[in-house]
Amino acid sequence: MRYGTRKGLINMNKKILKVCIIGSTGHVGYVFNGMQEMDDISIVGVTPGSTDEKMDAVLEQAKKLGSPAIEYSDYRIMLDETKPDIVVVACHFGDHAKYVVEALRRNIHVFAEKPVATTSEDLDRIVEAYNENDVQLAAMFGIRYTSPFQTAWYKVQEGAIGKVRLMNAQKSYKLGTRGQHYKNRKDYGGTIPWVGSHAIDWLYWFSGEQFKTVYASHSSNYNKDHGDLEMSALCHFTFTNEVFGSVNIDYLRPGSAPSHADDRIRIAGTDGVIEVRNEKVYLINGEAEGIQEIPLVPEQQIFADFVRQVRGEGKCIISAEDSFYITDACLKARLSADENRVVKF
């Protein structure tokens, strides 16, 4: 989606929310897209969060949206001087936790790239800081907000497939040439937590069940000199009520493919099957003959949804608790793959 210039005048009846951005590696575009729906929010400061990050593109987009963002070299000085309402964390994945904890301890709301942490110890620190402060947090599980996944979720909630029993999710990406931080586990965190986290989130979101166990495998073979980066992974989850879900993850999508990603999910229930593939939704159940293509609901914006929650105007689809729970599931799946064993929740 292209970023544009906001239209309309600032609503002076509302407090202008101040936003700071730390890093340029993650999905900062969620912020810019969401801001196009809002006229009472301003990016006041940006700073690199990890080695070699450049903030030029972030500053340019902020300027297009009418925000007078200043680039800082030290995030602490930025937070001290600007006193933001929201901090956006989108740096190298292994650095997320440091900034998330700092913001939470300063009682600042946090919109963070996923996974919010790449180690269990860091996740514990984040949860502790969150519980000790009266703040909001959401991780960037933005695919929940896309038209196909929103449409499928609503149909499942309506009972179109009965009770969810089996789920198969896919995340397939082009590899291309990745930055240096993708090449070592400490900075990258692993392909299951980075790429697979979306699909693991879908299983939890669609089923409404709790994780019980995971058995996973991953491989860095044929990764074209990308160090520790795993090219392929497979996860099998068991949930409460004997619901099962699998996730297949890869960087094997050919460069000639028409899109960077191929995201899919198939959900089989007691009364039918629904699928998201090729950005469309297909349903088969007893209510109609053959396979139905379901009209898509409008896409939503995750950052705008989070801001509404910060303002007390609604509840974000992605809660802090969801963000922590899915991160924990990803780290347990990675542990299973590393140690070749079933991991219990």
Second form
2 protein chains.
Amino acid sequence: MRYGTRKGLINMNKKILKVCIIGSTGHVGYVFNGMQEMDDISIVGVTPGSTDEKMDAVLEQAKKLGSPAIEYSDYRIMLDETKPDIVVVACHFGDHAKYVVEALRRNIHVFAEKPVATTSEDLDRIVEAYNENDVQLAAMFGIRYTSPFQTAWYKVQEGAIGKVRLMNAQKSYKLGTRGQHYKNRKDYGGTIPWVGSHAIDWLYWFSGEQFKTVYASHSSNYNKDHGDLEMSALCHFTFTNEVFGSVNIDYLRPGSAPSHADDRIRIAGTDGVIEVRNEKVYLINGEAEGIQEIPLVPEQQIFADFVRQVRGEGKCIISAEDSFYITDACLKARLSADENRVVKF
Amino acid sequence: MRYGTRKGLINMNKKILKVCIIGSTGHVGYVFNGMQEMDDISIVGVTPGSTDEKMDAVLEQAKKLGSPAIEYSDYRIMLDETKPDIVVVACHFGDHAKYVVEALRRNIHVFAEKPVATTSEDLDRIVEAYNENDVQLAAMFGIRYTSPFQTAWYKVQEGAIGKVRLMNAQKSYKLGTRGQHYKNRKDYGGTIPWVGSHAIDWLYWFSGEQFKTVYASHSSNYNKDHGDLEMSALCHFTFTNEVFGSVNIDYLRPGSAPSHADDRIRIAGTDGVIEVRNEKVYLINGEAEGIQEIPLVPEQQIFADFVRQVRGEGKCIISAEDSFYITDACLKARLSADENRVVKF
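Having displayed the form predicted alone, please output the structure of the form predicted together with another copy of the chain.
Time for the whole complex; same chain goes first.
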């Protein structure tokens, strides 16, 4: 699959950007966090994207940030009336694609929860709409912007571990009690695309390589009445230049654990090993004896980064091409796990 | 492959057990460590098992422990003349099988470096010789006996994490400068069987499940003139009951690291998560808030454990069946990596 070349960036001369929000399910909070460092964003309309979604909390947040948005019951009427510059899509995961495609076709920039699609057919429709319109898109791979992952990434870019050879990434979450839309494949998409997509993204982002093959497994055993939801998953990716990466994903983190998530990555390179664990960064290389704990760089804001790109003021860390490529990798991994076979890219 | 049922245990009435040692390459030190807690073992003969092996250090250690062993230049003459109860095999890895088969056929118990064979043909010959003779065998999966792995294993057996669902094991070594027998597949066998076998063993041992499939990758890129030696490898195992396990293996641990090896395992179960890392054991489950560091049980001695079994005084933690099954798993993983395909058990 090819996603076309990088689009030209648009300079919008610092006009107020109008934003619509569809859904209240995913990391819509990224928008509000980003708005705290920008005074030229206005949320003009919100609407539920999926069954039973309530928009009250979103409206309240928008109001707090000076945007008295209107709630619409029909997203098409909202888009017709408000003519937004950016649409934020964050509803049930199986519904993302419908809204992303609609926005792209209307030439509206899209900031969408990942995975942007939960089927390869939907992904193809998104890529087609993106390629046919002069728009920007980023998926919410927000963990790239956290302090530890930013810190580790800069160290790897600086050459602190030489060439990346072997990576192991982890996503471990508490299960708790989850809503109905986590319990069926159609709405949820699967644990590999929903939880695993972050870690699959890290492998790609850190290595700078292209995916070659994936072999994956997942199991919904012991999921405490969560329907189709897979409790555990394991993915084995091979990349160009004989670089390899695993992703282990689970909802088995006990309620007594000190945090919701236990995100990790270990990257072994020709000149060193770097790790993100417990929100800290550890490095071993020839520069010092023993294990160094690396001082963290500040957290960045993903939505602010995307808005800068929309304004032609920079390049978002998450490109549309990355967003599509990682989604494709997630769907290939899920296919591998469903069919117990190696899937090639 | 089936390895037959458990043999009857022999009671040898505390006679002095005569031991011969073939080779000086692997973990022959396990024998000397074990002898320190036994006064009824005598090393009667030693001989090199592979080209360029020197036996001086082995002879010296034996002498220190009260065994003035004779060095032979021909292993058959040694076995004919000394008639040992136990043969220790620890030469170049591709040569293990020859001596193991010879000893088993002579009805001599075998304590052998892992992997006991580096080809499936050799493994078949060993299993056949084992099944046709009334002998005991254990491979040197000595890390099972270390304090942290013993501690974690007991906790898992006690039910501290419920049912095992997802495992990630790591073997990371410093490369240093290695001898010629690490540089070609015939002598070395490969990084998955040599280094990885420990971690593959842990997955089997902790889970109590049977292997179903393996998909693996390995690369000899950037191996600093070490011929065929694979610097990085990744294995993805599926087990019965939809249990999954990964093994990542590398020789990328920098010289400045605080130890030679960075052995780890993380096991997520239905009721908790346990980890061995940095020679410590960490547990999260419902019994306490946060992460508990578990007090370590004492280290055990693998050779002493095997001798107890030979004497009919117990059951060795490493059975012959386990030794063969793990070797088979390593060879299937190597085959998968060589041919880039899923291999079934």
